[in-house]
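In structure tokens, one chain follows: the form predicted alone.
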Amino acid sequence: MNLLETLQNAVVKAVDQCYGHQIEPDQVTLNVTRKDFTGDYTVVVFPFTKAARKKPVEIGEELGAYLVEHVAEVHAYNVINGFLNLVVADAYWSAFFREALATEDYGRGAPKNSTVLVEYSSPNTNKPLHLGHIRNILLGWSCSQILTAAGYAVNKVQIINDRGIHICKSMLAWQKFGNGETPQSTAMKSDHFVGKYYVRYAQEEKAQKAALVAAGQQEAEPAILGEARQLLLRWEANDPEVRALWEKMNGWVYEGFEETYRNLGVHFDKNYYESNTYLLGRENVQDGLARDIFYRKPDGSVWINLEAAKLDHKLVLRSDGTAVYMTQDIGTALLRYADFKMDRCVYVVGDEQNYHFKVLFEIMKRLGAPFAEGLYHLSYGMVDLPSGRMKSREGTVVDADDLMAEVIEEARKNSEESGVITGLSAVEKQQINTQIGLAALKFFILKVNPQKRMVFDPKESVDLQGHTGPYIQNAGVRARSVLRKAAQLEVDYALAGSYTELAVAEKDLIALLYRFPAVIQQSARAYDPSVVAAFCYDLAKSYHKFYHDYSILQAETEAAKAFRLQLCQLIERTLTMGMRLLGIEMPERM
């Protein structure tokens, strides 16, 4: 039983003993005490006023006195209005600290015998990854790591959108305007090279449309759009020449994607390709027709009535028997279950697709998919820049590679100004600047609740004194520096056990460390890395203050020195693990 459960059960017994009223533990509201009050945990006593027939302050005093007398973990209490603040005994914190210090991978949950599939990234092969993809990728990767730490078996997948009219537009533009150039001949990153031709196509279509309008032919279709459609028809007919071009240009894009993924520090367990999955789902629809889950209209198209779920009627097969995106998603979900037998499936997709996933999940329930109750759409808001929104077709997107280069350059400038890594080799400097720059990018995005729209500011993200990744990295670097210096000394760590009178700051740090396993579980339940990010920031902030206010290597006694060094060890390990769950590395120096 953990401390929170102990306290909840103790309050249950106290209410029964003091007022003859029986309640359940989940009826006891227990929160972390606000920092401006003395205490560790706060009990809300308002719900007990009816049974006790007393004022909240009186109830708080009576319950507090009972808990101090009967519960070893409670050392003292105070009452503020209707809130009972409990002070946990130093002996409890000391015992917990010794146990956590001796626990390898402290914070990780026990195996849950449950498998989760996480789909993220899922890009188109007509352009490079951009800032919007970065939020998607970071959310997917971090959630995967957090779910793993919480005890789940996790598989990471993506579906690559490698077919369709948008792909043909890039192909057509390269045919018409490329003059045979390649990524190698232009010394251009291969996915950027293909993306250039997607923009070139858009420019040509826009110019042709403007010419038609000027000629009074507003309703006419630009010739280049008709050519792109013809290219798509040839692709669908397995035209060898078109398929060869498609494979070549997609190969260029995949090569570029892989480089970006490596630089971001992410990977996948399996890739799915829309060119292989777009025909899936039709048999499932036919099966659903036979079971009256779907219905056929007079024109031959197949639909599903979802009004009972407060949705609408949804098309799942066109009148000519061809699939729509929903059909494909049905088939792909069932294919993945055959591959992974997952209990849950998390789709990391922007909030513009909220309705689509409500429909998909309802259809999967009606089809009786064994994982239907475990489907979840991790919906996230768009990412803007201080200058405003991005537009792919106009070439105004911020490429993921360019953004990473920018934050790493900002980190390099800061390092040069501070002079803290002077004397290191160029390779070592580059490694540290990369770690700091990517920490700035990743933390700035992941600290925001996924559902919120956000603005990314590269300069603000690398601020060593702000709510940033580098600020947290600096706390870890400080702890490592202290521990390196301690390694040169003769420290009797056995004396740490005799240090029993904790300073307020030491107890607060231990109480914060105590919450780490629960933070991981909470973050996993909510599919929200910002919970872990907030914890890491709070721990770093508390450690920075402790480092400033207390001497560690020159502590007042040998016992205090040994204890504080062990405290540094657990803080450094916890920060390193917490940041790793966000995909962030901790540098040795900065």
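Bear in mind the structure is a predicted one, so any value in this text is a computation, not a measurement. Here the rigid core means the biggest group of C-alpha atoms that line up within 1.5 Å when the two forms are laid on top of each other. Positions refer to the first chain, counted from 1. Compared with the form predicted together with the RNA:
Once both forms are fitted on their core, the CA shift for Ala308 between these two forms remains under 2 Å. Comparing the forms between these two forms, the C-alpha position of Asp320 differs by less than 2 angstroms, with the core used for superposition. Core-superposed comparison between these two forms: CA of Lys209 displaced by 2 Å or more.
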The other form holds:
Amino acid sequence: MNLLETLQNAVVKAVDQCYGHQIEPDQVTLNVTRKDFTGDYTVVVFPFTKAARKKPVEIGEELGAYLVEHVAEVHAYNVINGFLNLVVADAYWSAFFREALATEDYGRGAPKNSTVLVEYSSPNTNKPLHLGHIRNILLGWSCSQILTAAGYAVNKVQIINDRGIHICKSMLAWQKFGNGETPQSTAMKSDHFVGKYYVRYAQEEKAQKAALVAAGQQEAEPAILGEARQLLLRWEANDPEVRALWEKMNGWVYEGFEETYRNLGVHFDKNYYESNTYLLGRENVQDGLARDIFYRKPDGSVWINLEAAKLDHKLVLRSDGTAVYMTQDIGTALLRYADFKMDRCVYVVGDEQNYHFKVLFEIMKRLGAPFAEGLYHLSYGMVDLPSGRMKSREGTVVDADDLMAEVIEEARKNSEESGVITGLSAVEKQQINTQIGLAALKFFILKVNPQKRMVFDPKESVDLQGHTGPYIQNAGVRARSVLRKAAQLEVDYALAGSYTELAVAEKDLIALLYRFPAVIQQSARAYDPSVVAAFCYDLAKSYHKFYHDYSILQAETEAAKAFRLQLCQLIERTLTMGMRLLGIEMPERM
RNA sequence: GGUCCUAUAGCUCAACUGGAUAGAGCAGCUGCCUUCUAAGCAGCAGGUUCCAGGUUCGAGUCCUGGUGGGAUCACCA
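Can you now output the form predicted together with the RNA? The one shown was the form predicted alone.
Complete assembly follows, chain above in first position.
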């Protein structure tokens, strides 16, 4: 039983003993005591006033006295207004600390025997990844890591939108204007290379459109659009030549994506491709039709009536019998179940698709899919620039690769200024600058609640001071530095156990570390990495202050030194793990 | 128009299921490197939590009604 439960149960018992009133443990409001008051946990006593028929302060006194007397973990109490602050015994914190220190992967939850599928990224293959994808990818990766740490078996997948008119446009432009050039011959990153032809297509279409307008034919369609459509038809008819070109160009895109993923430090367990899944789902719809889950209109199209779920009627098969997006998603979900037998499935997709997923989940429920209750849309808001929305037309789209290069370059400049790593090799420097730059970028994005639309200021994202990834890395680096020095000394760690008079700062750090496993669970429950991000920042901040105020290697006694070094160890491990859950590496020095 | 999301310091963000005096960072101003890494620490200043009602011992948080911002409501994906 953890401390919170122990205290809650103790309060239940105290209320029963003192007032003969029965309550449930979850009716006890127990908060972490705010900084300005003494204590570790606070019981809100207002809810007991009716049962006790006494003033809140009196109740607090009585409950506090009872708890101190009967509960070993409660060492002291004080009452302010209707709040009963409990001071947890140092002995409890010390015992916890020793146990946590001895736990290799402190923070990790017990295996839950439950499988979660996380779908994220899911790009189109016509252009390179941009800032919006970065938020998606970081959220997806981080959630996967957090769910894993919470005890779930996690599989990461993406579905690649590799078919459709968009890729045909790139193909067409390459055929027309490419003169056979390749990513190799132009030394371009291959997804950017393909993206270049998508842009080239758009230019051509615009030019043709302008020519038509000039000729007074506003309504006419640019010839090149017809050609692109023709290409799509040939693709659908399995034309070998078109398929070969399609495979070549998509191959280039995948190569480029892989590089970006690698640089971001993420990967997938399985890729799904729309060219394989876009025909899926029709049989499931036929099946559902037979079970009267769907209905057919006179024109042959198939629909579902979701009015009972406060949604609309939704089309699931066109009148010509072909699949729509929804059909495909139904089929893909069932295919994935066949592949992974997941209990839950998380879709990391932008919030413009909220309605789509509401409908999808409702349909899966009605189809009786075994995982239907475990479907979750991790919906995130768009990333705006200080100047407003990113618009490809205005060229304000922030490219993922450029952005990463930029933050790393900023880290490099700062490293040179600080001079700490001047002695290292070029490779080591590069590694450290990469770690720092990416930390800045990743933390900047992940510290924000996913649900909210966020403003991304490139200038601010390369900040390395304050509420940032590098600030947290720096706390870890300081701890490592001390530990490195300690390794050169004779330290008798057996003495740590005799250090029992904890300073407030030390106890606060332990109390913070104590929350780590619960933070991981909460973050997993909410599918929200910002919970872990906030924790890492809190811990780093407390450690920085501790580091400033207390001497570790020159501690007053050998026992204090041994204890503080162990404290540094556990903090370093916890920060490293917490940051890893965000996809952020900890550098050795900085 | 219907539905959903959102509004907190000059700016970017916090505030666990309703709990104490709404917190951080940035930007601005002051201090602290002869001592374990100053990418740090300490301090000053900055708020009618969009508005109006309501529920409650207690509301940034819940309810109702407004206002601003956004998304969505395709035989597109």
